[in-house]
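One chain is shown next in structure tokens, namely the form predicted on its own.
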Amino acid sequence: MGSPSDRYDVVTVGAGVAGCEAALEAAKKNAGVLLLEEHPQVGSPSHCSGVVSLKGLELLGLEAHSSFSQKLIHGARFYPPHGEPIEVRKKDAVALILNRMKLDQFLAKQAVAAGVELRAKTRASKFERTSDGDLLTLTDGSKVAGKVVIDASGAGSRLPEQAGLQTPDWAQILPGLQYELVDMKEQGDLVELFFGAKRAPGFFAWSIPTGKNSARVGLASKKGNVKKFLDDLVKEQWPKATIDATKSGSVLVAGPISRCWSPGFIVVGDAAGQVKQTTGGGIVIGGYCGKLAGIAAASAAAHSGVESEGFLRNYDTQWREKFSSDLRKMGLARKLFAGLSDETLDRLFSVLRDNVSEIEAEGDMDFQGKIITRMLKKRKVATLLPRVATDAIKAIFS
């Protein structure tokens, strides 16, 4: 066992935006709170697109601050496989380009400010249970303690798995690029979505604006080369644009897992799968579900027994309570779309260029689940997918 000053009563593992939300509300909660991040410098290498909207920003608790703030977003412009695109715009700003590594910085300042201790370049690789609390050994070999460890550590963690918990289907993951490009023609205050089995099989490719003549381009697909696909892109979109860097990354479309504690034990993010399947992002909802786990996980520790054990499970019941719905619907959504045709794409697009006053009026970028429920539901839309879909459409609106 690790020495007296090795014991904390939360352990945060990993110190991206659910991490650090997780350990700041611990800590408010006047726990004492390790948080590990594997990285030397939080929030690097950053694979995120980095768009949150201001909904979502209000539902954190921020405000669009000059440190990690690049650009304001007014809506997107949708390109189907062939044809003229769809512009969706509405009059006041609806999202923010943000530096995510910035922003993660930010917040962990703020984490530290609160009394976390931050330990970088460290690494949780085993989860255990012992008969006075829980212990993580780290790559280095030493061992910390808490009462309570909150796995945000991201796709692909194992200490899930450890605590006795499922973990996301990692073969779910779809593989994806980004390029920073620079030298591109003047940018507007519209990010820029583009599918089709051409650009982006089973998934989509954007544009994200980050300055005048700087955006952010990338693509994630279910099959094929990513890199090829992208790279045509960039010479049909922007073929005088420069290559300023280049990230690889994933985007994770399983879903939650069915249960996200165990005894001492709680997950939060990409780990427990908290991610919108229609487009890969968690930056709000994982920044929320984190602001729960480190309020439950501050509770659970001060606490024994089955007390302790209510504040975990009582995290899982509010999370889900404000995001289940929302996050089923995009599961559907994205299995429907993701094996349509070119044909179909584009005929449905057609139907959604008649509705985009309507998509303008009620689309929320974060809870999706309404616009996507009547979409769904118009009759043009249900003629253009299989029965089957209509069949599971029905099911779970009905």
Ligand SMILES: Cc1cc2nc3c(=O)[nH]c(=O)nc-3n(C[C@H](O)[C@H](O)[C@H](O)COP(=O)(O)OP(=O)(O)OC[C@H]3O[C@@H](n4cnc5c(N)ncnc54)[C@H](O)[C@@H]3O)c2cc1C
Contents of the next structure:
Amino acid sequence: MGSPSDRYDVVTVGAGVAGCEAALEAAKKNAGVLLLEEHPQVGSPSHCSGVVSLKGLELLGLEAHSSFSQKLIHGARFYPPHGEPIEVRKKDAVALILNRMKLDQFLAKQAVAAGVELRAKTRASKFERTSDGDLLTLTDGSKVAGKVVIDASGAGSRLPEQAGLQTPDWAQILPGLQYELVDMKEQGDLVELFFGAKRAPGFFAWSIPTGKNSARVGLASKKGNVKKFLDDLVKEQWPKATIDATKSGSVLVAGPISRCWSPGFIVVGDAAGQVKQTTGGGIVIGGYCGKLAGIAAASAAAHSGVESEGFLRNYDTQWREKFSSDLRKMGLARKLFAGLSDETLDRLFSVLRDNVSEIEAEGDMDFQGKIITRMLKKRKVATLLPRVATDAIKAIFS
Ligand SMILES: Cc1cc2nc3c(=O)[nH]c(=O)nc-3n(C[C@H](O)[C@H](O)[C@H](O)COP(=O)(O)OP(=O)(O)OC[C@H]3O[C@@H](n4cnc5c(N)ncnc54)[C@H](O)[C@@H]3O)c2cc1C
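Okay, that is the form predicted on its own; can I get the form predicted together with the named molecule now?
What follows is the whole complex; the chain from before opens it.
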């Protein structure tokens, strides 16, 4: 084993939203930070639709009018498998559509300004714990050492296993495909979500307006041919639109892993399963957890032994205190609804139609636990679900 040529307090793997936030916060705490990114350009390629709630944006300390902002959104239009769509709309804007590449670049720039060394085109291929400290092997065969390594390398990461942790159940990743559509009919201020076995079995399709006549239209699905589903949807809804770009990505719907730290190691963002299982959204949760991870890593790097480990353990406690109750409920909702027939989904949407004002008043895009609890407690919803599911709901919510 060669010795590392570079030593840092904190090495962060992956310059996505979680990794950039982690590196930035660690640097603000005066840690010497290296941020590794396998691609030549931060943020590219981007697979993400870029929907974030304005409350979530605030949680990340970001402004809605920034270099990465594209469009403000007032709500959503849901298309059940059959029948008329349902609109949930608020008077004030509730979400921002952002350019994900620009967001990651904005955050990386802040991190570099705070003193982070960003090394692009550099992939970490192996983590090992040695008497010399934590070592990461890079693809050119060189090694870097960190007192603490933060894995923020996204869905599919294998580094946690090498650090003695579980990974999320990567088998639960749903293949996703997305088109950037232009030349569309005029786009409004709602995102559109399409459900049903003919559209996106086990998940949903989406249209996210990005400009006056453009949108990101995509879907993820549990089975079937995602390209065919997406082409059919485009033909049905926007026959005159032009496809400007195509992107595929992995939508993560597995829950978070049971432990997100081991000595000298933290895992954060998609790599830790910190996403909303109902939608696969992880910008806000991953970004916020990235902040906590960076602060914890900087403190851990400044201490040793049990004291150092205490900071890493505390990261795991802190992020769960903030998110795990909602994530648990979103996980249950996902499990319950992913297998429903179109007929049951239609009936379920008719209950939602009767409760639009409650959803408008109580719904929260990130902390969905409250509205899920309220909807699952409705008698009409309970009658649509199998007995075993209603027993599980009672056990969790009582
Ligand atoms: C189609 C699609 C649409 C989505 N839409 C939304 C949405 O609208 N809203 C939302 O909130 N979420 C959305 N998501 C989810 C969101 O993109 C992720 O939750 C989020 O990107 C997670 O951030 P992250 O920093 O953990 O990981 P990532 O953003 O995946 O960043 C990981 C980074 O690590 C780099 N990397 C990977 N391996 C290595 C390595 N070994 N060495 C060095 N670098 C490495 C990658 O190149 C990447 O830059 C969507 C996902 C998909 C697939």
